[in-house]
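Below sits a lone chain in structure tokens, taken as the form predicted on its own.
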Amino acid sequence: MYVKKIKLSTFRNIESVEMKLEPGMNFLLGENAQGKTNILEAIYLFARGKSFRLAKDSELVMFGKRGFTAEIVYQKKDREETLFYGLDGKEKTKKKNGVRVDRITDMLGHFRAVLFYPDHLQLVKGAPFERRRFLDIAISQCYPVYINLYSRYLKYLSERNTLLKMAQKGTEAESFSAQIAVYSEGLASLAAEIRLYREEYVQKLAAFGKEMLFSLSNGRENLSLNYESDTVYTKGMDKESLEREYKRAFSESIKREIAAGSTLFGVHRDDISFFVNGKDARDFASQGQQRSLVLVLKLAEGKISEALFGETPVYLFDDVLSELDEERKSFLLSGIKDAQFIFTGCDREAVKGSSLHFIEVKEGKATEIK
């Protein structure tokens, strides 16, 4: 699939833009703070359902305006489709192919995109939260039901932690036991389901990532991934068996959890480890290897989407070409067949000699350049 056109009105610093894009390589060129990333943000809004900057909808509105509108026209294999999202005051409007839909989740799963922005370069050695977030966002694009699943998990987790904090104070601690047990049951069920989604995705990520890193490194580097959990777990368990394992962990740790005032086990604490030639990348990967790993993980994310749905997603790369050396840049710009890439950057020389469609972005306006 590819984006044919994007229309924005009073979206961040963009007063009004209607911009056409090419099916292959596109480059949004301009100085910082001109609106390049805002355009990517608007496109990705239709893939994820919210800003990748963790902004509220109200923060997407141009200063002094009541709201914004964003619309993309995109081509799938057999048809053209449109998605529209607007905010007017507190009223939101969502449309798919011109027909209003009630929930943002009704729009998800139709348009798919892979985002790579500078913060992702910390994915390998950064905090576990960043790796979990990477997984959760990628999975939710493939399985929109996962969003609801994880939202429910976080709600149960919050309620259980509140009860644990209350019990920690010692006032009528025993009266909380039955309530904690109820939330433990619900949390165990949701954790088991989330865990299975994540482990299946990590397996796919490892397979595609291994192939790509091997190619990028000219056969010098082999990649493997491992899903890590501090909950005792034997691979191959079905949902029911895994649920029992979580229930056991919650039950056996209840005294420690009351003392800590928080839930000490569960998928909210899990992590992914990356190994290059058998060595843990968090400890041994060079800066160049870290960049290679993140690059292949992002491309592998797209390959998983393509394998599941039969169409390439749109790749959005925000100001990362300047972070890559010539070898990695060349690997990326060689592209994935039949895929659309939309890059942003300040320096046209960074892609000198490459066949790209250039669009200059300046003061929130976009102009095609040769």
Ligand code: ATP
The other form holds:
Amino acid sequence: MYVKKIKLSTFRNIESVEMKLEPGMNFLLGENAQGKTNILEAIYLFARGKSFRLAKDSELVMFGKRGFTAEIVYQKKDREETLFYGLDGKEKTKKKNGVRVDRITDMLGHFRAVLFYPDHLQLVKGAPFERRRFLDIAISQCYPVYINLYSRYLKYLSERNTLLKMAQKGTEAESFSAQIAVYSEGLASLAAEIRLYREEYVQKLAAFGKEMLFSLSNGRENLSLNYESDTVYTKGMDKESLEREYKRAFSESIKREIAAGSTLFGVHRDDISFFVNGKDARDFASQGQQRSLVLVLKLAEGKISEALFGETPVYLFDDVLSELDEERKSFLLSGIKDAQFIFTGCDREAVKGSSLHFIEVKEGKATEIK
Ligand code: ATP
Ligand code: MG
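Which structure goes with the form predicted in complex with the named molecule, now that we have seen the form predicted on its own?
The complete assembly is shown below, putting the previous chain first.
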């Protein structure tokens, strides 16, 4: 699929922009602080339902204004679709093909994009939270029900933690046991469901990632990927068996959990490990290997989406071309064909190719460069 048109008004530093994009490679070119990332942020809003910069919707409003509107028109294999997102004061309006939808999840799962921006280069060596987030965002785009599942999980978790803290402080820890047990049941069921989505996704990432890293490194690097958790999962396990494992973990560790005042097991503590030639990349990967690995993970994310839905997602690459050397760039451009790319950067020479569509971004305005 590809974005045909974007319309923004009073979105961050963009007063008003209406911009056309080409199906192939697009390059948003401009000096620092002109609005390039803001435009990608607006596009990704439709894939993710919120800002990738962890900003609240109200922060997307141009300073001093009441609200913003954002609209994208994109082409799928067989049809054109439009998504609209607006904020006016506290009121949000979401529309799909001109028709209002109530929930954010009704707007998601239609437009799909893979975002790669400089922070992602920390993915390999960063905190486990970053890797879980990568996984959760990728899964949410493929399966919008996952978003709801995960937010219910977090709610249960926080309520269970509150009870554990009360039990920790109180002299009558026993009196909380029954209540905690109720939350353990709910949490175990949600954890099992989330875990199955994640295990399945990691298997897919591993398959695509292995193939790509092998090719990028000319056969020198062999990648394996594992989902890491204290709770055992064996391939093919069904939801009920997994749920039993989580319940067992919760009930066996309840005393320790009360002492700690927090939930010690569950999908909020898991991680992904990457092994390159048998060595844990979190500890041993060089800068270059980390770059290759992240690039491969991002491309694998796109390939998974393509395999599931039969169309290429839109690749949004914010300022990362300058971080990639010629070899990695050419791997990227030759490995993903027929997809739309929207790059941003300050250097016009960062990517070479005859069919590049340049757009200059300056002081919140976008102008096509012929
Ligand atoms: P760089 O090359 O440095 O990454 P950029 O072109 O990607 O620059 P953006 O991140 O898009 O720049 O930001 C452009 C400007 O928008 C920044 O100067 C920022 O302060 C400004 N900005 C951010 N939020 C708002 C807002 N709510 N209202 C007005 N301006 C904002
Ligand atoms: Mg930027």
